[in-house]
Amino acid sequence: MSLVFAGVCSHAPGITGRADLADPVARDGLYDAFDWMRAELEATRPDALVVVAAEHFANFFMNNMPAFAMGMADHYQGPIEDPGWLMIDRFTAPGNRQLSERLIQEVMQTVDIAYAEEWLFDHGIAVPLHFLTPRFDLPVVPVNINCQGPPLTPLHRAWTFGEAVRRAADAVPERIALVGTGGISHWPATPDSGKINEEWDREFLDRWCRNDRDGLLGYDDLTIYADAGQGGFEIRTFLTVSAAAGGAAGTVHFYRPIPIFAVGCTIATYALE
């Protein structure tokens, strides 16, 4: 079939997890954002959502953190944090073994990728999911892009990785909805956690917006360090996505910094043909 949907959100614990203690206004306008997506997403009736997430030392830590790694089961559990914490009950969510190995061997062609049959979700993925399946009634085949242990994923192998998934979506016959999660800016479990730099991101979902592959790829890892944090390097979700939509147009639902959740919250997706 090919890709019938194509977005980008935020995943920060604190969006669930400190819900209570956010602007009212701020929040509902995201989650609002978040329920639009939903209902966008559920209208292309996929058969299975691809989440491209950075996540946070859950399954992969330095003794094995490869660059591109997607999820090849039946079924997936989470939240690996305290319920508690993030206020998202345990859940399982459905996988696709069989499906997941058709797009792994497709993607493989291309690009070099590890592949897990047990994955724990943490935040990253589990926030996404609480939003736009609260059913867990779709199957799910997550993707981890090493944004967390240096040396880090090169920008322009995300932005290979995303042609190789959107090749891979269009060589099988379901309906395949992306969806990457991640920052923009944010200083993430720092002394400067809850700070974001607007302007940063309003210029990067600029270049996302147009699909501007040599404007998204001219960041360099120092300059994201210093203008948007370690939080800002998950940048490589979004331009997996960006890749993946080739060359559509795409559009900011929703931004707002609330640094309560400790992110400039984002909501964007692209208008595939």
Contents of the next structure:
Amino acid sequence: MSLVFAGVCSHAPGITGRADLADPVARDGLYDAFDWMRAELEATRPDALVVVAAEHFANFFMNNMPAFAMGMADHYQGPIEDPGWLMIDRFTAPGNRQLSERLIQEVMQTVDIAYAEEWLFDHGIAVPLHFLTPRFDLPVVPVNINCQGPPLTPLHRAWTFGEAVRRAADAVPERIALVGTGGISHWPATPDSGKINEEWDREFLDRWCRNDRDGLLGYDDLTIYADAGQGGFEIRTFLTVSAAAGGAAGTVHFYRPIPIFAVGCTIATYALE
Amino acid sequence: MSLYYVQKYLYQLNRDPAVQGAYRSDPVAAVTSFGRDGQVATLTDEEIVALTAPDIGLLYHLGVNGQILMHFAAFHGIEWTDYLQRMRQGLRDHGPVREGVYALTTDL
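Please supply the coordinates for the form predicted together with the partner chain, as a counterpart to the form predicted alone shown previously.
Up next: the whole complex, starting with the chain shown before.
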């Protein structure tokens, strides 16, 4: 069929785990934006949701770290974190092994990826699913890009991967939704947690909305690290969605730095042709 | 100094209930059986102490990736602000983060 939905959202564990510590107005604004995104997603009647996330050592480690990995199973479990800490109960999310295999085969025509027949979700996927598919009734295809263990996946390869995902989505009869998850500037899981470079974020989101390929690929990891922190490496997931959107224009529906969530919380979508 | 294997143990602990069970019943035995002398994954005494105490501040100083460390702290039920404070205290006690990309970027 085709790609029917493309968007990005934050996945910080504090969004659910530290909700009670946040400014209620800011928190509720983000939750409302997630509700809006879920309604938009459901309105496109997707058959599956491809979630491109930057995981945090739930499945992949430096003993065998893939630049890209896609899940290929009928079921996935999560979260690996303590449920009382993340405030998300243990769940089993549906997958679609057969669909995953067809998507993977097409992506592999241009990008070398790993596939995984088992996958434990951490907050990188669990938090978005908590809001976007709370009944766990939509098959998920998890995707990971190495944003954690240097040497990281090059930015331009994330773009090429996004183009491959789009081609694969267009090649299958199912209606495919695509969501990238991650942070923009942030310094998570360090004593700097809560530090957010709003100016950098807004410039990045401007490039993202204009689907400015050269602008998005103009970043490099040294300046990202200096200006946007190690959490900024996760823009790879946003770039993948940009490439998959094929030049479509984007809109930021919610952006607000929420320090207790450790990130500028973001909900944005592309208007696909 | 074997930061890679410290992180590898924590990676396995964070995701595997069986490893968590062994650690809860006897952390010293669990950690030393992973990294006992003569194995490839030999851990130093400092690393074994950091993993078993647990000493979040020392692990942060050693360079454990923050995402791995955050999950480990959650496993121990360490509250968020306490977790951040323990990392800062680790820098005061031991000095700057030795390696990795999760170093402090603001003033201590």
